[in-house]
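Here we start with a single chain on its own, the form predicted on its own, put down as structure tokens.
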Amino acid sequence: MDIQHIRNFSIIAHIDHGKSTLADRMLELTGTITAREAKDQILDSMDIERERGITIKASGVTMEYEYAGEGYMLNLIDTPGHVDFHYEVSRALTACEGALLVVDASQGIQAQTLANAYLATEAGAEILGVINKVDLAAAQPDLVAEEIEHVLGIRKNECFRISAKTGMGVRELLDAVCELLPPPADRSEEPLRALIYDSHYDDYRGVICYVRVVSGSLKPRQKIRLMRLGSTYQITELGKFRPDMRPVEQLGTGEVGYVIANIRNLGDVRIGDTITDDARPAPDPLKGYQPPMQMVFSDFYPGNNTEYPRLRAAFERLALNDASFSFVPQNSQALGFGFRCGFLGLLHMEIIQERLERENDIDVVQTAPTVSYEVLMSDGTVQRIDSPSELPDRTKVEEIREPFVRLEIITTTDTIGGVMTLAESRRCKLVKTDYLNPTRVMLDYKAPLAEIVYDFYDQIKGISHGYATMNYEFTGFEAGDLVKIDILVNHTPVEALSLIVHRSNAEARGRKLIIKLRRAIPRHQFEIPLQVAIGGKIIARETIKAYRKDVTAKLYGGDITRKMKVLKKQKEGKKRMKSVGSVEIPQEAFMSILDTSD
């Protein structure tokens, strides 16, 4: 096909603002599935997604289209829109020329379509406003078109009125991606270059390599090199996404499509690679992708009926589909062999945990989630920490530096009173107020990400009754009075229960902290002190009583101390079995040191 009749574009919103609707009906429209084969969210693959009605990995789609007479190929990824899948849409914009930027008619500019409109500029895309779900009682269009204009620079008479669901404006957009999105630019001549911008493995064909040609072409049977490592394979299969996979005989410059080369190590293949031709090689590989700054990091262990080899496999497959994920082997006292896993967020991590579970059948034991420190030794190097247990020894550390990040709040005027009390009880700094239209604020604060990361979305949708919408940037780490909580079990540190918190709130988290434990942990045939140290220094205790069989039962009259001497017999086994005894730890006890709330 004639490169000036091909586009590259990408759905880019909020959560639940409409990408997944608008990509069935233009799926429907251009006839790439027939009415047999529509149902709702057809590019959600995963049951995981279905079921939660989000989006969680960009899907590709190639779609043919007729315009002004002549033939167009659109190639079409929709993302999603999630902050803590901000890295998939990311990835997805490289690999296109344009984006349609989709907003709720009832619900305006929310900070997800904020986030998603800078990674469009920055990656160079030309940007279409969509206002979606017009056909809503609750639709205010003319008041979100001053809000993209305010607030975006994206012009209110030039955004296009949609409603996704009935299909009315669908024809239209289509129309306007063919006029007024750019072409990809003719390389055609040049060297191969493809960009692999996602994968996924297949039991019986190997690594399957999605893939972006910006120069040159790909064909069957062509030998080709991933320039990273210089390994080289044939290709044994091409294909398009339609929306599921066809084999074609070439993938030309500005198409989309994947390419399966009997790859069959999964170290072979990252994501942000360049596949080149081995016969003409390019000069140079493609820009490829900034690696993901990991946020959250939590410990994953062999669960009941999972053996240690078995959880590596799986998560060496999530790896090479999800791009953004990260796991090194960790040993625990407590727990065994297992891995430190690298997520973007709480929410990520949730998807990690359900997907192990479900695509490998494997059963899991999760530490509390922890964010990543910077500490400063006494020396001048400065060591980068994921968990608690790594922070050296206090006597040659000086200082400790967290993560600190940029945090928008898009609220309603009538509840910024609670959301600002409830930032500023978690350390958060109110850098600027803008007031998008009467009833919407954004509120911008600089925030420590250990505050926010866990309930504090959570948090401020129940203030805000549901209305307020958050995102954040990390923009650095900083040196703050951090102090490490460690908790004792029966007089034995927990390494896994441990935590870094601020000093002026160290106590009262400690506290509550066994608290939690005390009923979390079920008792036992001895008696188990909990106490919480810092820096040595017990500070808070709970106990969790023994069971007490009743040893006196069977005993009838008599004098007073055949019973007593009974009881004594009984504290001296108990005594043993307390030196002996070990405690067992639920997996609800990780995860209850998370909650922050009374």
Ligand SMILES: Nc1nc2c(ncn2[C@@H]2O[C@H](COP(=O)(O)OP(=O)(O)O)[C@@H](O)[C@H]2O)c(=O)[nH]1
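Numbering follows the first chain given and starts at 1. By rigid core we mean the largest C-alpha set that fits within 1.5 Å across both forms. As the structure is a computational prediction, the values presented were derived from the model and not from experiment. Compared with the form predicted together with the named molecule:
- Shown in the overlay between these two forms, fitted on the rigid core, is a CA shift at Val566 of 2 Å or greater.
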Second form
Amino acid sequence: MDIQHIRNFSIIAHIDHGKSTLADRMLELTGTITAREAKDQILDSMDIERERGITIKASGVTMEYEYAGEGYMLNLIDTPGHVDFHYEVSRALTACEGALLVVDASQGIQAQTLANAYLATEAGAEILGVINKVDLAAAQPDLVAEEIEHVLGIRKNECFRISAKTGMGVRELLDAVCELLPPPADRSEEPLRALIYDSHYDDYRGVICYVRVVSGSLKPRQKIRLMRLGSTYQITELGKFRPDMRPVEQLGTGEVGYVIANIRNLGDVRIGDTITDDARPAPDPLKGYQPPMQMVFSDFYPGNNTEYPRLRAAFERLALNDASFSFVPQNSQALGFGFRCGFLGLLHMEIIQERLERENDIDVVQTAPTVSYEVLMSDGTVQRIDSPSELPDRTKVEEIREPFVRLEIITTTDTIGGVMTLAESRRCKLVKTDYLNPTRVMLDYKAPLAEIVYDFYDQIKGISHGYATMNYEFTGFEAGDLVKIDILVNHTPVEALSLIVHRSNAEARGRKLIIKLRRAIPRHQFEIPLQVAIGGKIIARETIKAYRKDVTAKLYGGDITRKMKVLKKQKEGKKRMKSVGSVEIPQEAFMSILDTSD
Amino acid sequence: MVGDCALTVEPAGLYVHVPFCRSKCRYCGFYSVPTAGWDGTGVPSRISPRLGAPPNAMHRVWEPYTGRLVAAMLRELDRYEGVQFRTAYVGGGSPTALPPEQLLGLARRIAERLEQVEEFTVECNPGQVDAELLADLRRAGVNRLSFGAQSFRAAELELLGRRHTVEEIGRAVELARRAGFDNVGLDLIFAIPDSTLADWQYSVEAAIGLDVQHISAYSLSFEPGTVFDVWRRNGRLAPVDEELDRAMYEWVIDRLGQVGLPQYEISNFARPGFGCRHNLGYWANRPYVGIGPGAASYWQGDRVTHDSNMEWYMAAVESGQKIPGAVERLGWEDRICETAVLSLRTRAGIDLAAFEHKTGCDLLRTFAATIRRYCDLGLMEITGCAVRLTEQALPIADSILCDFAALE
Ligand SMILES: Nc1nc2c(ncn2[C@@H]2O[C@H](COP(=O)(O)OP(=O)(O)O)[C@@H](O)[C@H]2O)c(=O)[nH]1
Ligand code: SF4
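Here we have the form predicted on its own; I need the corresponding form predicted together with the named molecule.
Zooming out: every chain and molecule, the one shown earlier first.
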């Protein structure tokens, strides 16, 4: 196929606006799958996600389509699972020339829609505006078209109005993909450079790389080199997703497919890496895609120490198709051996957490998320710390800088008051208010990441009756009057519970925190003092009372079976906790520390 | 299996569960069927403890039914032909709710099975005994009586739904002595809603005054399905404060110790040498056979609990079939843990040599970390050849025992 007839594009949308439905319709219309298969796929989508088969990830499906009498190869590069992850979206976009921005006709633009649109623009992709679900009674396509024009500058009469559900307008949209989106640049004569934009691990075949060929071409048995590490492999199979894996004899410039090269070591493959030809290597790797900076950190400890190797293996797998997730071994006096994990943001952390549980069935104890800080030392050097416990001695610290973000919240005009009050209480500064239409407003804030990292989103969802959406983007570090709060449990400082907070609310936060801990930590056989200290000075104290009476009065022949069961259960409960000295601390206690609600 | 043989040569206990009471006490979670107000035509329905005709009038009505049950229990006992029991305990329910001839018949047949009898106890309701019955029981081979006194405060007996009076307790103990019993025990309950430390002290002193050999002191628990449980949930009753419960407990341990009835188990106190041997068998995790509906056995490595259903029980025994119930085969780990948990309830604690002999493992190694931690906290101590809870640990024993309920 000549390059002029190849189109690489993605669908980007806020969650539930119809991305998957539209993709299914396209697969059907192009005859890539039958309507029946599409239906099964929708029905099974839950199970499917769980497996590692190919159709599920359908990360880059190749479709054949005829437009104006000519055959086109359309590569739909979808982002797996969680669409509202801008890092995943940007990963897909680096492999595309165009993007379809889908907006629900009944919901309008959401914060995520905006974030996706910005990313597409940054990636240099051509954007087509698509208003979906026009079949709904509640659809307001004209209003949504206005919003799109107002906020994104896409002309309202150029938006496509479709129903992914009924298929209305989808053929016209495919025609537009052929007509309006640009073909890939012709670099077929240049040395091979293929971008790895995703990957997964197959127990039999090793790592399967999902690639977009940017220049040159790939052939079976070719000797390739991964440019990051310089490691070399021989291609054993090359193919395309249609949507199942079909081997091909070549992947030319502009094409999308997969590469299998007997790569056994998970760590060798990084998303964003460039594949080149070992015999005729390209001078430079592709810009790849810039993994955004990790801003949120949390420690994961196996519930049971013997699970440490399994946890490591699980993280290795997760890191394989998520370049922006990192983990390093960590040894905590309180919690034993585990890993400090870095995430792009909170949602990212939740996804990893969920995948860890779902795919690996490992019990973990996780500490509350913290952000990373910059510390200016007295000697003028700057250190990055991603845990309060790493904060150097106070006397050596000149200033502590915390990360700030540009925070966008879209909400309804009648809930704006509540949202603004919450934002102010979290040290957010309002930069701009923009009315999208008479009932919807976009608030633009400058916000300290630490303040929105934990429960902020849940809270604005509550205030706005589920309506508000938000998105944020890191802007830079700024100095603040920050202090470290230490928590002492039974007179022992527990590093995993310490916090860096703004001085203005340090005391209040400390107090709230120990009240939460008092509720979260079960009573013990002895009294447990909980103390808050700032710079060695105790500023608040709570006490967990000791058990006073906990004994079964009667235990004779007929009571033994039942009683042993009860005791075993009590014991299992304890196993899920971590002991610090002689105090057993449950997982929730560690999570309670960033919960600022009452 | 080797382990099983080892178990069966250990001295075994026999427990017989008589599942009848005159009426149901409000706090009682045991399986027993109230006979008061019952017309004898079928399994009695739940009735108010206040209802019912005078006891003797009732006998005639349900005699055939209880007789059939006693016969069934004896047939079940026959299934253990050749087994030597060292201790026997007839409990319930209220054995004394049976017509005297039936209770005596039962006692005599049990006595036949106890060639080297160490201890043969019958639980008695203080309001349901007379000189003749006690003398007959003594003659039948019974050598220990346990009276459910519960309290010496009339108001408390009333609240608990007990059908006897304070005076009847004293009288029953006196009759027992005259019938030749030199090993008599009383059960008491503390932490009764609304009662004070002084109320409790009064009852304990009254019990001491009766000069018995054994006292059990139980903290009241709200068992599911009891009247008290319902009353607590609907707010009519409130459990006493945890601190008061603890104070009552600590006081009784002290006081009975002073008068020569030292504590030998969480809830049990006795003159030296008068600890209940049958019950000590449970805490040493020795085998026992439980006869009757709702009864539990630990036999040949299995924990078996008969269903609490008289009709099923009788039908199964009469037709020579397996008695419906739950069977749990204990594994190696269960045996270790149960032995540890049960033994720790006694003041003597876990005898290290006996433990190793029984389970084949070294306690101090098996539970090394747990024992060390609790020793450091002053909640356990290693005394020569045993490991035991300290006095301080007794009121909160379950929070410690649970760490022995599964291996480390
Ligand atoms: N009425 C209507 N519902 C649609 C349409 N497109 C998608 N949906 C429904 O919207 C929901 C979310 O769609 P889905 O494709 O899963 O969204 P995604 O999260 O963006 O992938 C599903 O219940 C779809 O059936 C449409 O055009 N019309
Ligand atoms: S007499 Fe004993 S077994 Fe019967 S109901 Fe009362 S407490 Fe329960």
